[in-house]
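Here you get one chain, nothing else, as structure tokens; it is the form predicted on its own.
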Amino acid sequence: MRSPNPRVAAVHDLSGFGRASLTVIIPILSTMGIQVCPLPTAVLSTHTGGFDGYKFIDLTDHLEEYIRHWTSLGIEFDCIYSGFLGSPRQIDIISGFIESFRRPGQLVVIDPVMGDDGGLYSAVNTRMVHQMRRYIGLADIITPNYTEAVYLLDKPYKDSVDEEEIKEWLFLLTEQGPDIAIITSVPDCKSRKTTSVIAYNSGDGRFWKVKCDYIPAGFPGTGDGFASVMVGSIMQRDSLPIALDRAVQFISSAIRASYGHRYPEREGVLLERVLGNLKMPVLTCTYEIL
């Protein structure tokens, strides 16, 4: 029997304490009315940006008997959302739940996340970046960093790129398979004060760019944030600009929300307070074609 609501397996780490992962995944998805079925990779007593000591609990040894008895119920969803991935073991079960949970009109976002700010993870290495680049083939949709775009790409960091080679980027990327490539935080070339998400879909050939402005905070989880905004917009039948549009003012709204408290950005956005603006219409748009 159908779900009356669109399905999703959110494959993801869940930490304890601090807003990222699935502790921000879950409450925005089923805000947006998707129902989130976690398939979890890793338990951690905290996330790993800022705190110290934090309890790991690797699931790796147990994820194929999660996705079997999955299997055995005849499960099926409507989206596959991948996010952080701390093996290479991992990723090849992951490859493998995609391909045997496939079915048509389905969708499969993934977002490689390997690392921020010119550097990898501690927990990824090479052999992962070159298993990654494998991986995202996999996917109708992905949602690099500029960072990870970087690595996916072997390309050289740079504090900032001119449109033209993002583009050339984003067309690079769905030449290893994803339809639609999402590059985010690409920082901006003629003004530090402004950073800008930017698409290209490969199936009628338009990049789109959504711009916002720079505000100086580290708020972890962000990423994971933008991602599910536009999975949910996208499962609720928005085109690909109005998705865009939608995830970088919500986050930009998150930010905004909590850069004037005086509290750890550790622990990630003040999430609670703006989780009702996924409710509401969209009444400005903001993204421009290139």
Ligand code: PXL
Contents of the next structure:
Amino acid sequence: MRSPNPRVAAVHDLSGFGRASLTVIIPILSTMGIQVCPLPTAVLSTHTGGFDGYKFIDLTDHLEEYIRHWTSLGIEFDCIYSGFLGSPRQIDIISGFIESFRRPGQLVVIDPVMGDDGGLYSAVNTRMVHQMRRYIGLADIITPNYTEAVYLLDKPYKDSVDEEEIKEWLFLLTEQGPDIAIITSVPDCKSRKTTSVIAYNSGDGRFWKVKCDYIPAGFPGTGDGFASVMVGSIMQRDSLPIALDRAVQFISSAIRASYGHRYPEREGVLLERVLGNLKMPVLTCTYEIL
Ligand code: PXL
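Other form of same protein, the form predicted together with this ligand, not the form predicted on its own:
Next comes the full complex, and the chain you just saw is listed first.
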């Protein structure tokens, strides 16, 4: 007999300060009624976006034993959700984990966390980018931001991009294996005031778009928040466009709740103030079909 709540294996780092990765993912998914089982890839004193001298404890050498224990217990997961990985070797180890813990009806979501604003995070190197291109083939859903999509597809980074070009990129990403590709923070070529999330489901050939108001702030961890709401929403059996709307609306509300206060952006959004929104139904949807 299994406990009734959906269960997710969350393969991410734990950053002690700054609201990113597991400190964002666990509260969001727990609020959405999902049991989170962390498989920590690294422990950091802070995330790497804006703090100098952070302590980085790489857990690569411990992962296989950790996974062996889970195997011996026969634990089953309804979803495997992978994000920031601490070394290129972890990609091989976690690929093996996904293959051996696969079960029918399970969802595999890979957020290929590598960078933002045109560059790679300081803990990510080009070897990881190359491995990531292969790794995303194991996923049902991938959620790169615009910068990560550029790196995955080896495209030049531009400040704005045509919608038709993004559709082509999404198609190319799904050709690498995932059924659904979602690109976040897509800059709008017509307006500096909006960005978009654009998604493609290769199963039915449909493209979806949700526009977001652009707020001139760069809070780290919002990509983790977006992907977590997507995971929670899909596990609650929402459709793809509804899940996109819920995730965009949640992150927008978190940014708006934070932006009016004056504190360092590197501390992330004031998640604690908006978590309750996840309990409410989506009343207005803004998604478009492209
Ligand atoms: O939010 C993505 C992320 C995850 N993990 C670590 C990070 C970042 C972004 O900066 O530094 C350690």
